[in-house]
Amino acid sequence: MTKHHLPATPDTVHWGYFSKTLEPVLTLKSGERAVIETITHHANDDYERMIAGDPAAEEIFHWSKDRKTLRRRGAGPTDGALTYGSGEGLGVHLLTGPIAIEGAEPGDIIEVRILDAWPRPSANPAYQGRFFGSNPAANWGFQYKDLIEEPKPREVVTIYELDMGEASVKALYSYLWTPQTDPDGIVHPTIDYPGVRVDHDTIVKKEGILSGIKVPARLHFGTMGLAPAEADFVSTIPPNYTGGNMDDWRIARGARMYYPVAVPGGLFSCGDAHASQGDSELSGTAIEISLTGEFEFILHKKADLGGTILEGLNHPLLENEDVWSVYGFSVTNYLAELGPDHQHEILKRSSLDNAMRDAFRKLRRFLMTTQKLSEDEAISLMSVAVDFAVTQVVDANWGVTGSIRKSLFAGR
């Protein structure tokens, strides 16, 4: 079977956005493999942890007044009134790809099935070998504007290490995000603009924090999906149909995710990798990390999907050797159905009651079209066997993922 690597370089990642514009890094055959190396966008948070001594992270996250090697970060525009720099505010992940798939054409399902992950070591000899993550509780977190603390509101960064062989995080210290200033002279009072270095004597780190706590591991990608559609540069904040910034700890070794295809090719893109998390991502983000992915990619034709359970897939699906999985969204394709600012739109729609209602009618259909049930049989079925769980409450798009186990369905 041909495996192919991709490495995380200039040339192989795109900051804050997905497009159908972009030329693909690298094209595949259905079946083959490829290792995709991905640089989490939090890593100047901790300059000298996840950065220093790493080659193509310092050529990516370079930036000084003379030269910004990646000067787009997001789906915003190139020019123009830009307060913080080209693309602001619309997307925020850093992304290797987008790969493209022979064959793939709008209908298609393209399946990704996730066969490994690993974390990317510290390059730099004061931590050689050892891995870390940042957690920042954000200006976009759920708690932001509930802070019973002083002071308030505030963000607070909290840098964690991984350890694989407990399969365990711990907390190192944590610190007060304060105002930073970027290369161009522009201040950042708050964490608005992704790969602004925190200058470390700016801060005061708290030692000893969350003592005696081992949190679980739970390696997984955030964000992973295809390029849609509807405009030429997508934000990845909102997840959208064709997957996206989902944040479901669930999509990690062993997943099978299916994603429709939009766009000839599917340009499948990945990132935004984390070390651990729990359903909401509540404080805004989960313990960013730098991981390197190996996937296998398979291509479902249209003409193919009757009579599987990509019957009348138009949204993404999980599967595992255990469940399936459907994802609701506060606005199920907000792409096509928020008019044409909807990457504006979408902030403001924020909503569980939505997600929830649509992750139901996204499970109904599966089970009526793929199991063959009535209405009232899925309906009962959802009540008494199916687990709904946030995934999150920070991107706009919120989201609520509805399993179903599939031992239920052994005896028919």
Contents of the next structure:
Amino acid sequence: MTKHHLPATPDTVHWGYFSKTLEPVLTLKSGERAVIETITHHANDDYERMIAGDPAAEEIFHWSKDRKTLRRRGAGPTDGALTYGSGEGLGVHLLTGPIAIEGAEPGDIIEVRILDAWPRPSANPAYQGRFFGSNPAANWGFQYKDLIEEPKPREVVTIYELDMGEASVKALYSYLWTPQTDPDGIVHPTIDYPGVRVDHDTIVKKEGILSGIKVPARLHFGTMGLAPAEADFVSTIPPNYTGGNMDDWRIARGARMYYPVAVPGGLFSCGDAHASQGDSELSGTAIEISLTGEFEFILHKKADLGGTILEGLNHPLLENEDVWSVYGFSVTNYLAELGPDHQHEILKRSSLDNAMRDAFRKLRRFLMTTQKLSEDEAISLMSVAVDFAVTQVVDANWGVTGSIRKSLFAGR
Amino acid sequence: MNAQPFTSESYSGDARERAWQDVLAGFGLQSLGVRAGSPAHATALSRLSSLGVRLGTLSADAQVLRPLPTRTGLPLLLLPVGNSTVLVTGGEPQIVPAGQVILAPRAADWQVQFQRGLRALVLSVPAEAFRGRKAAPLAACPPRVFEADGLPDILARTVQAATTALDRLSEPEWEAVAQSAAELLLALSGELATTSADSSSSRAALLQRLYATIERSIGSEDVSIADVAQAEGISERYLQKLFEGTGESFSHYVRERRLQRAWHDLANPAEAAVPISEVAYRYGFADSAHFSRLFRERFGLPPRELRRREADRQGQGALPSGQRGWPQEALVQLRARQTKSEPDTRRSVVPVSGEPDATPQTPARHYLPVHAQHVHWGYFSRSLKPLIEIASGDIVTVETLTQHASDDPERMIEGDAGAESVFHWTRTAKAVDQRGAGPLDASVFGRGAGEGFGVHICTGPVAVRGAQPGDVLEVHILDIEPRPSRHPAHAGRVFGSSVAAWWGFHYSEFLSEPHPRETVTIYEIMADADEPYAQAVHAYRWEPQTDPFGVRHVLYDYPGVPVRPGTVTPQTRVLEGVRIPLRPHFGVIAVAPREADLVDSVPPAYFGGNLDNWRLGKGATVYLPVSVPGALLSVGDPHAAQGDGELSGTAIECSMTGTFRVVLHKKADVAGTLLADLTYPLIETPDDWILTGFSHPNYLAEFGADGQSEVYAKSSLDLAMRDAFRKVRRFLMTTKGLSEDEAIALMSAAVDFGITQVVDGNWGVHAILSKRLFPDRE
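The form predicted together with its partner chain, contrasted with the form predicted alone above:
Let's see the whole complex now, leading with the same chain.
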């Protein structure tokens, strides 16, 4: 079997948006495997630990007065009077891809199997071989308007170290976000544009935080998905029917994700890797880290979906050894439903109640279609054997996951 | 019914297109198909008034809409949102910017092309919406686009505002809004006719004005042709000719309108006290006998009979949607008449000692069997006399019954002395009369004593010696045993019931007919299997049940109504081959709340109660803040299995017996421990702490002790999530000594928030905090 390698370089990444207009950086046949490097968009929170000495990361993040390697960051405007920067940070994730799957057409399903995932070591001689991540409690977090201690409001960045031997993550230090001036002279009083290098002379590091606390590692990719059909440039922040920023820690080694194809080739991208995250991703981010993953891609043609668990699927579906999970969103397909101003409109629609309703509907359809249950059987089962959890409350299009154990059906 | 949501997500691929066409057909529209290649997606929210007015918002992929051919009804109102659209009339395209109003007669030939996705508000008004008042036919008019100014603007704004509030308007509010919108549309349709050049349209406009004049003067005894003609400046002859053209004479039309308006007033419950003769007089009938005769000839029933039927219909109208807790209107009534619990006449198991004993050396063991004297049904109360008093550290075994045993009395009640005692209910005797926190005389809905405002059979209460407000009660579950059937045919086997009930999350949106409906599924519990599981035995649709006192329960609105064999039709091939792993737990573990004498057992809150968290099983502990002397612990609502969310309204409800170790933590001793500052139920399992968030953490305090029902109307997962967040933050800061920033960082990286339930009035989100996080801190 051919195994491809897709390194993260300025030519293989796109920042803050999905786009059907991007040329694929790699084209695979169904059944092929690829090792894909991803780099976290929060690496500049601690340049020394997460970028310095790593040529690819250095080049991707390069931004001087004269040259900014990746100018566009986000699906927003790229010229005119810019408030935050090109792309305006309307979408923040640094994604590797897109990868086209030969023969994929709208209506097909692309299955992505995560075979393995491992962290990208620091290349700075001072930290050689160690793994670091960053967790900002940001302005888009659930806590931001609900803080009790001064100063209010505030953003706090916590830098973590991942111990692969112990499979746990420990906090190293934290700092209060201070206004950062980017090389173009734009001041960022809050975390409002991705990849701005934090000048460590302007911050005060607080050591000894979260002492004695070990967070079990849950290596996963926060953002994986296909290009949507509705618009040319789509923010990476709100997850949607072709996947994207799902922020579910179960999208990890051993998981298979199924995505509906919206444009020819599918155009798969991934990034936004996390060392760990809780259900809800409360503060706005997980422990953001650079990971490399090994993936296998399988194309399921529309004509072959009948009678499989993919029949009628028009939303992302997770399968692992134990469960199937569907993802409910506040707005099922916000690109189609909210009109031209969808990127801003979705911010007003965040609601767990609607996400719960969406998850209920998707799971009902899944059980009725693929397990051939009647509506009443599906509803009874959802009450007694399906677990609904809060996926995230920070990605504009909030999420509720509904999971059902596969073992229930062993006797059918 | 309320607003109807639609989303194509509910349907599988091939059914989607048809379901969407059905939605459009409700508006008198059809789609010519979506643009090929894009994933078909459509959503809608619409609401229908009793007179057929339908208002809604549509959003879907790019497509073309055209009217379903029909000759009746007012022109359709379409309001493109966000994107401009193209109106094609007789092959002529016209671009309509968002915000302008399209008025399009149904019989005309037109299309609306939504090239960048369909997003529009639609108002559809049938001819019948005006109760026989005529709308002049406008078949020949082409569609017209209005700028948002003047009347079109007012109509557009009304439609926009109404659509925004569509699912929040109460039934009477919605009826009023729908009727106003219909009137505005009628007025605008007149304009369509006026501005049209052809003579048939101007005739229609004139007719419309004549109809309006008649409507205004309908109360006077003699509306003459001469007066009406004069008012419009036309000759009597011409007026008669105009009417002949509609196939109806002037005098016949006037009489028809008078009778229709009289029907309307007689059917209005608000006017039930107005004498029939006065209604007749209002519409120009001075002789009420003559009126009654005409009325009967026209409608086939006398005015008095119409009133009686309408009163019956209104009475039942409240039923099919169901209501938990007090109706909002009844709160006033409740406040005026403070409910008190009845004097407690139940027996104690052992005499309650007045003075504290010396602390015993070994924990004492107690046994609380279940029977009518040992339960309170559907409510918690600080006024209940404890059945037993125990010391801190004692072990108590408590038998509990599920209130759903009556769903299959043969399997779950018969032959079981305890269950028979509690469920005993004949024409003359009901062992446990009060079920719920409502009035004993059932004066709110008439369902039965207590009104079913609260449904759980709770065993207890148990007093804990020395417990005082401010202390914390630790309830540790040592064991849970299911209660086997005692019926000879099923002896030794264990059964449970799960009801997809009207308070379930799914109830507002069924896919298949009939809807809505309630379905009961009976499960057998295989507790002794290597991997214990439940599997469905049979299921039946709830059919109206008449209880032994003669009250008919159209819905599952009162607990413990025995389902009589023969009244329902069990289906046996249900969930074949599906095995549901057991998660035995108690849905309800409560101490008595302090705020009110009688508290509905359904909404959980700070005192515990109906937590419905399956993690509260064997080996788990719940810590509850004590708020009345003695704590008054009660247990019930046993579940064999439940998923996070409890979507359909119930778990697998199954009678079980629990063994608990109860430890009292005095306020003075909890400082510096995990229990310091505990104001909510905290669950501990061997691996985790689970913090319980609610939409309204103390709804009794928030809405006032008498406002117990408001919580049902105001629950949301967003609020519950916020409460859970705040509780975890406080827990980490208070008991783990973290700073706020550390607590928030940890929550994002390592705390899992899950949905406990969306069916218990006060919705729940819990947070799971793994003990593994703190290896070096213990």
